[in-house]
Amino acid sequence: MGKLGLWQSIAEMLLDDIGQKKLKAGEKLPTELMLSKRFGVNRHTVRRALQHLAEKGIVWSKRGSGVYLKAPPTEYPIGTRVRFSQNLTLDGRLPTRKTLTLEIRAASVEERNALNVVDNGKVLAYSGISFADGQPIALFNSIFDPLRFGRLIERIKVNNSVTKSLNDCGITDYTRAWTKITAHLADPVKANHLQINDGQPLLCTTSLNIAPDGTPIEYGKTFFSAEHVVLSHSDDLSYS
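Kindly supply the structure of this chain on its own, in the form predicted alone.
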């Protein structure tokens, strides 16, 4: 092998930093200017090295923000029982959530049909961002019939968890009745929340959870970053 060019040497040194955990998954890399000063080269040379790492799928660039180290995709099982926290914990990730909206509003036709809400009825809409080890991986929107769960909105504020909040309202178990998966491209708002570029692929799951007696419990849509999540299926999943 011949002598490495400057940009190749810089790429190798950045890879060494990653291997030594000096850079962590999801973390922003130093700016081009900072790297130029560190390696004593111009920004064009640094940019070529970063482009090489991006082509290898090691880093990604967010317009106007910087370059970030990619995290390995999170495996997210979809089966009879789908629980956000347990799914991520089983994959060795730390699950967290950020609430965007939590409100009572008019139900759409789609929501009324899924939850059997009466015409002109209201629904409880809970939306937010799901994180794995601090990396945003999905945007969720969960819909409930507030007449069935009078304390649910207060419990969600306390727990920031659907499973715990439903349990506080007397629903100790629920299962997935059905799930539909569709592909989308990220619009600017979704891309900003998920820290990806506009037009990146998203996987959308539309689903209905039901109580043991078949009563509709939760209707939801979740937009997963296809770059950060791998959806898998198993009928053998069972969580307590």
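I would like to compare: after the form predicted alone, may I see the structure of the form predicted in complex with the DNA?
Below you will find a single chain and nothing else.
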């Protein structure tokens, strides 16, 4: 058993603090300068310890702001009936959403093909961040037909829920027609939103939700933080 390096001892002390709940999930750690004074070492040594904790997925650092404690991973089921709130509630988490954009704008080629109902090239785009217990776990981007769901903008603002807002628009039920899953690397902006480091892997699901009569309702693309989410599909998963 080799001697512990200086930075390793510091990392363990920080872990002790975390284990003893002196620090809660999402909270900001003392600054590197404060920690270096407290432990009587150089800032670089503290940074080495924090880097270790970051690699283990325990903390996350934001340049210019501070180092923050992360929450543990979430299991996210994918099946024929995908409902954000329901999924997380079942996992014992508190689901939250934060809207980034909610607007009618020009459609991209990809979006046009997916919803194939677009006439004048406009779509209703709803994007934002999904949280579980305050921890950002995904960036979502939903596309709707503005002619059919123009009222959706105001409804989403009120409900903050897609399922409920679609219900207000007469869609009492919808199912997942298909889901494609890919992996990407986080660009700086996505990393920032998801509170992970630039270059970390993302799980990307592209999917289409349809009404019982088969007409397309929602074309969605979601980027999950691979550190925080495990996608799972149950047996009744059916691609029709």
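Rigid core: the largest C-alpha set superposing within 1.5 Å between the two forms. Positions refer to the first chain, counted from 1. Keep in mind it's a predicted model, so treat the numbers as computed, not measured.
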| property | result |
| --- | --- |
| Hinge (C-alphas switching from one rigid part to the other between these two forms) among 188, 40, 72, 180 | 72 |
